Every structure is written in C-alpha cells, then in structure tokens.
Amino acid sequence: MKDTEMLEQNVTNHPVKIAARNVQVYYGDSQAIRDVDIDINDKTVTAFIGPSGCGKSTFLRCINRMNDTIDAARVTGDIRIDGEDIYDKRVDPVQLRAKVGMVFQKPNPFPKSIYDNVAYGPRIHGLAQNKADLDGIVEQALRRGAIWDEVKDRLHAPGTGLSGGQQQRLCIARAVATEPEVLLMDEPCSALDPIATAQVEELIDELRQNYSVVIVTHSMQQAARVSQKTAFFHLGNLVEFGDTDDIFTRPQDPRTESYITGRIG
C-alpha cells in the first residue's frame, strides 16, 4: 500500500470506542441475543437495524448496562469502553450512564424547566461548581442539541412544553450535558413528524463530529442517511456488519440482502 494510501485509511478510520466479544443476553430462560462480536469507531454514526424482536434494541442497552435494570436479563460475555470493562464489579453503573449517555424511542422530559431538565446531570455528577458554570453548561449542551436559540427565552418554561421534536432535541441536551463520550439513541425519531425527523438526523451527523454515536433505527432510508456504518441483527444474531454502503448496495450475507430488499421484516 503507498504512504498516501495508508494516511488516507488513518484520517477516515477513527479508533474503536466500543468493543464487543462473545456477547450474550438472556431474559430468563430464553436467549435475546447470541454472539456478538463488533467494534464501534469513535466520532461515527453507527445504525443497528433489523426486524422489530432481533435484538438490536437489548443490545444497544448492554452499552450503558440499562438491561442491569431488568431483575430477569444476563448479560454475559465482554464489553470494553476505551479498554475498560464496563461490567467490571468496580464500575458504576450511574457514572457508565454519565458517559454513555441515551435518547430513547419517545421524547420523555422531566417535568420540570427546560433548564432544570438540562442542569439535573450536571448537578448530580458535580461538574458544575457554581450557577454560572451551571449557566454555561445549559446553554453549551441546548447550543449541542441545536435547540437554544428556540428556548433560550423561556428557559424556565416546563420542558414538557415544546413540542414533539423540540422536546426530543431537549432530551439530546439534556443527554450531552454530562459531556458523555458515547450517544446511544433508541429509535429517536418514531415518535416524530417527518420535519423533526429531519431536524434530529442533521443534529446526528453534528453530534458525530463530538461523540460515538450509535443509533437503532427501524427505517433503512434514515440509517443510509445518517449513518457511516451499519449492523444488521436478525433473530438474536449480528449477521453482518460493515460499511453503511457496502451493507446497502454489496450485502455479503443472503439474509441481509433480504431484509434490504423488503423480503423479510
């Protein structure tokens, strides 16, 4: 390979932030998920997709240990962030969720002020050591969330206030606050019309240049938009993975190729 080559490779490339092996997840005696084995790049936007059940959902979860909340699921197998066992005994869960942070599927606010809803992970986890470090933080993580020029005049307004999509660019705020190191969003925009939608995918591509970025989503077409990179699970396996493109136009596996062109689902 030439040397402009290779530097082409390192600049695209970014390091692996997340890194699963052999992973498994059970909810009692059955089995959601067998075998997974990726690793996720810093700075990019990698897309879970799959028929609803196929585990993409259980697995984005095992990433900041939200299936610890479950009494009947087992996670078994290795999940390093940056090296680090995320399910090492001497790991806090509520500090992991601090740099994993996660948007789920329904805009879900505090009922409190839009700039309570932003300030509580700050307060908790003591990054903030007076108001006007508070302040600055708020305005930073709604500025993140593409939201601040919209609310930065009723900051003490009820988050549940906003609508559908501006409450979902809240809970984006709200979830960079803590300066995570690692997005994880659970379909973010099923909930939303197709101009929110469109709003948070432009909102993903920007968050990428900060964060890794892992996003399920049910629509195809959102994942080739946003995304850099794609897993499609089937059934409780990861069956192929690489590439956004290549899994979209040169599918390696015949079941991926199904699900793209609407055989299966």
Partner chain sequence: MSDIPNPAAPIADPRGASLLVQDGRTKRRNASEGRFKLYGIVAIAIGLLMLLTLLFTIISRGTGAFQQTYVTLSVPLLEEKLDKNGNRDLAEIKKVSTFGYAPLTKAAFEAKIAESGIETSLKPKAMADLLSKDAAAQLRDYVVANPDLIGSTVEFEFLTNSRVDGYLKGRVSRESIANDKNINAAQLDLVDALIADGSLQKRLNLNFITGADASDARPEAAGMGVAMLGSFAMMLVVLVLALPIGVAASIYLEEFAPKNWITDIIEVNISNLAAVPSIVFGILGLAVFINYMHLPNSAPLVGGLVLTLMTLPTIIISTRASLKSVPPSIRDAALGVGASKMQSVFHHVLPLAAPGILTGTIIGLAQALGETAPLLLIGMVGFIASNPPESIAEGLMAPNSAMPAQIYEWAKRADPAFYERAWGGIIILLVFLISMNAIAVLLRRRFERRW
Given for the second form:
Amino acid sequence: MKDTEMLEQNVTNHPVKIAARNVQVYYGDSQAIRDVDIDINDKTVTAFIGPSGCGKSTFLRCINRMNDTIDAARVTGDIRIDGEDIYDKRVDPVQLRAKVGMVFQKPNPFPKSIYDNVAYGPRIHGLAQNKADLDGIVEQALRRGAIWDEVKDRLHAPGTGLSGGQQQRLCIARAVATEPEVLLMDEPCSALDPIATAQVEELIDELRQNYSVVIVTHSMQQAARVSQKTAFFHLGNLVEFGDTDDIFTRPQDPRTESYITGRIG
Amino acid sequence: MGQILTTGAVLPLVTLIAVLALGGYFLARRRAMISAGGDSRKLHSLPSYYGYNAVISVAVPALLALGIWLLVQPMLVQSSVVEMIPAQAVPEGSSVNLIMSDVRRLAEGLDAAVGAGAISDAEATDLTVADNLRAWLAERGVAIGAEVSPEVLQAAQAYREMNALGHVGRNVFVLLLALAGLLLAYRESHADFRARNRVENAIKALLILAASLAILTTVGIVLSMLFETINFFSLHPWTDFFFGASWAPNFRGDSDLSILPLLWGTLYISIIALAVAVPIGLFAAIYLSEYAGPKVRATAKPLLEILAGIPTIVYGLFALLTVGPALVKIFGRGEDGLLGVDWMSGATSVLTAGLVMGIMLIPFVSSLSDDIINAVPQSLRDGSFGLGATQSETIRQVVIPAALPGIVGAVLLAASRAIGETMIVVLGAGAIARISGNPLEAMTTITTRIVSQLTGDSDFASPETLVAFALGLTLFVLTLGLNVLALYIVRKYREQYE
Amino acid sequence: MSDIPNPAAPIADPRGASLLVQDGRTKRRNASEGRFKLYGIVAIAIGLLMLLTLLFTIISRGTGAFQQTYVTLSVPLLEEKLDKNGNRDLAEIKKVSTFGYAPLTKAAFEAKIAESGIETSLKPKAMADLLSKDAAAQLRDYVVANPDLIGSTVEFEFLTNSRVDGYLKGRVSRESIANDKNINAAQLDLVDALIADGSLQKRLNLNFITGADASDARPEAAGMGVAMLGSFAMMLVVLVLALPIGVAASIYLEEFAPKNWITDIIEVNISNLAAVPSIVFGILGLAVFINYMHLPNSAPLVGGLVLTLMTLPTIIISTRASLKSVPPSIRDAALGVGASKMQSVFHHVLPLAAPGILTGTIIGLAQALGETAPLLLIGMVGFIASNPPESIAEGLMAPNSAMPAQIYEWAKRADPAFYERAWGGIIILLVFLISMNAIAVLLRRRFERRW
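The structure above corresponds to the form predicted on its own; please give the structure of the form predicted in complex with the partner chain next.
Now the full complex is given, and it begins with the chain already shown.
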C-alpha cells in the first residue's frame, strides 16, 4: 500500500493539464459517452483502453474538438485545459487545435513533400519569421519525431513515399511542429508492424518530456509499456482511472478485471 | 410464296423466319419430351431449352445472313454498275457519284411505279430513251430531275436487274438457312442432348455481339469519315486545309478551306466557356461537398444539375435571343447602349456563345469535381484540422492539391464538351470565319461549319461538302485525345485512393 | 503554396497563450475563411440565378405560343364563286383554288362592318388581310367537306395574321409598325374596334400542340404536333434497340467478360463514345445510313438509329452500375442451388437490377429526346411535314422533323412570331423531359434498395 502511494505521488508531481467534468457525447439520438470525469496531468502519458466502440476515441476527439467536424455529434459538460473551458463560445477550435495536436490511427501524410508536411502547421499558424526559421522548426520537429536521420537527405520527396512507420513518425513530427502542449494519439500504432510500433513507442516515451500525451490503444501491453496513467472505458462509461501499474495489477472494478484478463474485448 | 421470294422488302422475310422459329420451338420441345417418354425429369435440360435451341438455330444464322446480305449487296451492285458507266458519259463538272445518284433515283422511281401498278414490270424493263422518258415517267408519278441519257437508263436497268436477282438470291438463301437450322435442331432434340449448355453458349455469343457494337460504332465513325476525308484530300490540297489562312468556300469551286480560322473560333469560345464554368463549377462543388449541410446539398445539387439536363438547342436559343441582345445593349448601339460604346453590332459573337456554353458546363464541372473532391480521404482533412487549420486552409492546401489530377481530368472532359458542342455555336457564334482577338465579333467554329457544309445545297462529291468529313475527323481526333487523356488521369487518380 | 508570413508580422507564440482570446492572426484567418465560403455561396447563387433566368425567359417568352388571336366572322358561302354551275359536283368544287375563296372573306368583313356599325376607311381587301393566309384554306376544307352548305352563311373562327396576334400580345405596337408593310395604323384601329365588339379575341391555341408546322408566311398556324410524332417514332426506335442491346452488352461486360485486353478495349471504347460530340454521330448516320445504306433522308428511323448509337453508352454505363450494386451473395446463392451462371444472372440479378436499368434508360431517352445536332445532318430540318403519319411504318419511314429540330427550324426563320413558337416549343420539350426525369426519380425512390 505504501508503495502505491509513493508511486502516485511520483506521478502527480505534474500539474493537471486537462480537467473533464460530467462530459456527455451524443451522436444523433444515441449517447456515446456518459458522465466522464477525468484529470489528465502534464508531462505524463495517459492511456485510454477498452473494447471497440467503448467511446475512448470519441472522448479523445472531444479534447481538441475534432467532433465539431461531425455534424451529428453533440458534446455537453465541461472540459478545461489549464483552467480554460475549451467549449467556451470565445474559443476558436483553430487555436485550440494548435495547442492540442493530434496523431491519427492511420498515417495520413498530405500528398506533399516531407518538408511541406511538417512546415504545414507552422505556416498556417505563422510560427516562422523567414525561411531559415522555418527550416529550423522543420528540422527540430523531425528530430523530435525521431525521423530526421532517415529523411534529412530527401526532404523534398513526397511524404506518401515513406514506409508506414516512417509515415506515422512524420505525422508525429508534423503534429509537434506547431508547438502543442497536449498531444492526442488515436491508436497510432494499429496500422504498423511490430518494429515500427517499437520505434513509435520509444518516441512516445521521449515526448513525455515536453508534452501531456494522451494515447488511445487497443493493446493492453502497449498501454502498460508507454503510459503512467490508464483509463478504462466500457460502453461509454469511464470505469476506472488510475496509475497504470494499479490498473493492471489491482483493478478495483470487476469489468476492468474481466477486460485485462481477456474475458471481454 | 413466289411473292416472298422476289420481294425486296425485308419484313415478309423476317416474319417468315419468326414463324419458322416459333414452329421450331414447339416441334423440338415435343420431340424431346417424346424421347424422354413424357417424363421431363429424364431430360438433360428443362423442356423449354430444347425449344429455345430450335429458335436460336432457326433465327440467328438466318437473320445474321440477312443482315450481312443487306450490307453487302448495295456495295456489290453499286461497284459493278459504276463500271458500266463509260468515262465519256460523265459530263464536264460532274462526277460518277452524281451519275450514280441519278441512276439510283431512276431505278427507285421505276420500282415505285411498278409497285404502285402504274406500269408493268415488262414495260419498265423495255423502256428506251426514245419514249421521251421524263415526261412519260412524270405521267406515271415518277419525278426525275434531269433528262435521262441512254447510259443512265442502261445503268438503271442493270441496277434494277441485279437488285432483283440479289433479292431472290437473298430470300432463297436465308430461307434455306432457316430451314436447315430447323431440321438440325429438330434432329438434335433428344433426352440426353445438352440443350441448356447450347442455348447458354448461343446467348453468351449474342451478349458478346452486343458488347462489341461499341467497337463497331467507333470503327464506323472512323471509317466513314476517313474515306470521305481521303476523297477530300484528293480534290483539295491538304496543305491548304491544315496550314491555309482563310476559310472561304465558293460553290463554283476553287475555295479556300483552311481549318485554322475555325479552330481558332472553336478554341476561343471554349476558353471563354471554361473561364466561366471552371471557377463557378469548382467553387460550387467545394461549397457543396465541404460546407453545405445535407439539406442545402440535397436541394442545390439537383437544381444545378437541371442545367445539365436542358437540351443544347434551348441554350442556343437563349444565346441568340436573350444573351446576345443583352450584350449588344451593353457593348453596342453607341449612344443608346449602356456603356455608350459601339463595339458590338450583332447578337452573335464569341462572347455570346462562350458565356452560354459556360453556363451549360457549370453543372458538368461541378458534379465531376464534387465526385472527385469526395474521393479525397477524410483522414487527410482530419490531419489538417488536427493541426489547427481552418476549413478553407484545409481545402486550399490539402484537399484541392490532393484532388488536382482529378479536377484537371474533369476540366479536360469539359473542354472536350465545349469543343464538340454544336447547337449553341450554330445559333450564337455567327458564321464568319476569322482569326481575331475581339470577343465581341462573330466567329465560327468547326462544328458550325460541319453543319453548314453538310446541309447546304452543294453537290455531295465536291470538296466544299467533303471538307465537312475532314473537319469531323479532326474534331473526333481532338475530342478523343482529350477524353482518353482525361479518363486516364481520372482513373489513375481514383486508383490512388482506392 | 508557400505563404511564409512577412517579417514585420509578429510571430505567434502559441505556448501559454489563453484560448479565450483570439489573436490577430486567427482573426485574419477566420476572415479569409469567411471570404472563401462566400465564394462558394456566390458560385452556387450564380448557377441558380442562371437557371432561374433561363426558366423565366422560356416561360415568359414561350407561353404566348399557347394562345392565338382569332376573329369570328359570318361568311356567306357564295354560290357564284364556289359552284358556278350549281350542281354541287364535288370534283368541280375542288377545282376552285384557295384564291377563289378570297372574295368570301372580304364579303364577310364588309357584312361585319355593316352589321356592327364600326367606322373604317379600309378597303375590304385590307380588312381581309388581317386574317391569316390559313383562313382561305380553312374555308376551302370546310366547303369541300360540306358542299351542301354552299349558298348559306356560316360562322367561322379564323386565325388572324401574326401582326394582329403580336399586337394583342404586345409584341407589335403602333410605334413598331412604322416601316411595316404588312400592317398599318388604320388596320390596328379596326382591330381595336373588333376587340371592343367582342369578335376578335385571344384564346387557347391547341393547334400549337397538335398541329403541323406551317410555311414562313403563316407563323400563326404553325404547330408542334407532327414534330412531336417524329420524336416519338425516334424514341420508339431508341427504346426497341438501345435497351436490349445495352442490357445485353452490360450483362456481358459485368458478369461474363474475362479480364483481358479485349474487354479493356471495349470498356475504354464505351466511355469514350459517351464523350464523343453528338455531331460526329450525325456524320456517321449521314455516311452509313443515308449515303451507304440508302435509307430515306429525314426519316425518323434513321434519326432513331443515330440516337440509339449515341444513347447506348449512357445506358450501358448506368446498367452496369445497377448490376454492380446487386451483391455477389445473390449470385452465390443462386449458383449454390445448382443454377447455371446464365440462370443466376437472368433469374436473379437482372430482375433485381431492373429498376436501376429502367431509370438509366429513361434518362438516356430524355437525353436523346433533346438532341438536335445529329438530326440536322440527316435532314430532319428545313422542310415542312404537313400531315401526321398514318401508320407506325409511315411514322418511321416518311420524312418528318423532331421537336428540337422543329425548334431550331423556327429559330432560323428570324421572325419574332416564330421566335415565340420556338420558345413555346421549348416549353413542350421541357415538359416531356421533366416528366421523364420525374418518372426516373420516382422509380429510383420507389425501388431503391440498400444492400
């Protein structure tokens, strides 16, 4: 018992970055998320796990208001980043998404060059003063994406020509190039082979230094490997949230236990 | 029966084949049933398949032979009659083709007169020029344009004779084929004959035939224009056609027939049309596919597509009677006009035709681009939104560049439409061939000249008429090139996102 | 695409900035977003505005053709003019040409003036000129049909000429006739008096829908009916040929064709044929059907054949789409109970695809119905088919026009009275097209299946 307290303190050293209270999401008439309360810490990797259709991706997409792009989706409740309600009328989702980057399930590089892919965000947000500045931002982002060494000689080759794992790391580099504070990752490794997965997981661990990372994953092993905190979703409910070690070794809720022992999935 | 064997009409023959086929159906079916002792379960195929087999063996070879005969006979008769006409019988300034049309008209007139009972068959065969033929025929209801020369009469008689012979041969041959088919199918109809497989193979052959009609049509288009184009180039220098400077057909011969002024008019009008249709159509497509809610989309899209369903003659009239006069009111009439200038005199002009054609092409561009924009995967949009791009930034910098090849294909297809469009330019563009940059002047296009050269009164074998085929072939090659390129680009584009 | 901001602009520093305050750059970006969206709205608005303008023009200019000005006159069928010998011999009566009937209309006008007390300085000839040139023919037809009535006075309703008609429709005014040899102010005075008298009026003109085209001098008598029959005959040919051939070709390509280069060529060919300019099909028709096969010029049969070739690609493309939409499980189910491939297609796939095929066919027919250019080349323009065909065979073989060709013909005659008829003809044509498309949409709604 003492051990866990120690561990918990260790994690909660970092301040709360995202605070969600009483979040509900509806798709048309059906409710996809009910009553979710969660605090997500800065400089921490938080994993969302749960069976398919449990609402973990839906909740993730609430955090940068990607659900706005779906006509039928409706979100109620309160989500705050650094204390500011992101569903406030004054908040422009464009500014929010610059602050909360996102990496998707399938690598989706734009049909442009590697350089232009990474420079896209800084350009639209006006982060660079001149070409040299932009070059610097691109290089730094590619380095953070752990792909610089592989692509530095062919920055002007199309991004779609890279391998799947490289494409996903390019997308991560693209996301960090806008200097976000939070990085959302929606099953970033599900379309990758094991070697590429290992590379991306390693990268995620490094990203923890600078960002609050939220990762949705299907794989419990992955959650255990990369995250410090884990939330288990089931049928639209947040069933259990706590330190990753606790969730996997001493689940409180019988549903969590069933899931991690493979009885529901 | 004798009538059926000698008639040139096709209908009685086809009816007879149909009767034979129907009879064959029942005979073959009955024989198969009898061979199975009346128990249809002992048959290899369902009883009706034996009947169908008989129908197919009677009708298909017979009708096929009939069709081929109908195509070949005129060709053979024509060429052998042409050989009969001596060179000196062709008057100055005329051609064998003209004489042949006289021959045909006379022969058909005689046939009609015999058919109507005005003259007997023997009378028709024994006619001579001495009888003052034209008046004699006119009395009996056969109108001939010119006096008949002995050569023409002789040729016409030969023409009739050969045709009559051909008809008898055709009828006998086709009927024998049908009977043979009937006999064969009847003898085959046993319980263990695999009638279904036979019938299905035959049907499959028919399906293949139907599918290859598309190729036949293309071949027909190319050949029909190619032959006349070759004829044209034997009468008129090809250098003038491709590189000459002016288009001035002259019905007394010695015309300037250069495609360049027409090509210029065609391209100029098409460019104006595209300048109208591409931005409007593209922005409409972008709005409909990216911004509009389902309700707006469900209303605006079909409404815009009505523009595509309106026949081109309507646009032609709109150009001639509404847009043209409105443009004259703006750019013409000097002091009375809206701008007080006198730049435009008539309602027909490049701008008139171009604007109206642009309106016509809006839905064409918009629905093609709409499809193409919708094919851009949502993941790219998500990626861009996820980076904090606004919707217009996403569209301009991600969606449109990704859709660009497809959009280029759509524009090329629209261009090919514009180049081949006829009615709008016939009514709205004018008839003056010139190379000028002034969009308020009347100019003419390839398609309008095809119409006017082929509907004029000029002799069919003259270069002034034949040039239409050369124009048609050029038009075909031009649009075909654009279409093939566009379809190739669009197909490659779709493969990229499948 | 490189829009690197100009150096003077402050660099945004996103980290730590409040989300509740929009920075200047975001405001600018949102403004440009608004503009971009506006372009789209403007584009759609332009398109819809054009549609409205077009429809408004058609309706405002074309409805006039459905009304025509008639004048009611009592005509004495004078025996001394029509049947000099008084023996009512039909053969002799028929020898009196339409010129012989001109005095009758003059007499009728004189009687009218005397009876109603209208004052006019016009000579009877000038009064009779108000009538359409069709009037004498109408009289003659009546007399030939009823020779017994010669000698009595019969009331007739005559068409007026196109100037009088234009005057009532506002197309002709007292100012516009200054240089017009066909009508003068005194005649218009008489027209006004006759309107006041109630014997001259505008009313529904069914002849425009059912009648035949008329010569250049008689726009008031021209109708669409015969051209409509020509169009129907062509559509019959297209339906009878294009539907079975199109369906057969689609079945082969979709269900049986092996994937090889021949199939590829056929497919490329079909998509190209769909985009070949229609006038090229006209050239094909002229060269093959008329010059080579010697089918009659101007015959709807030839028009139908040309339009069949033109419509086939459309029908094949839509039929293949509906065949493709039938799920493979249906085919597998049929094959699974021992049906042959052919049976599975004809017994199961084809009936399920039928509504889609029908919809595509109707749309193809509608497209063919409005097509003009190829018809010009096979001679379906430029003559007047005065009588409706008497049988289907004649309808196919006898020279005729078609609706769009008739409209073109009227547009070429460069007379405002004929322009009105051209617009009116467009209304009739569009009514057909809209009905056909509506049927297609209804069919699609009624039978649309989501697998």
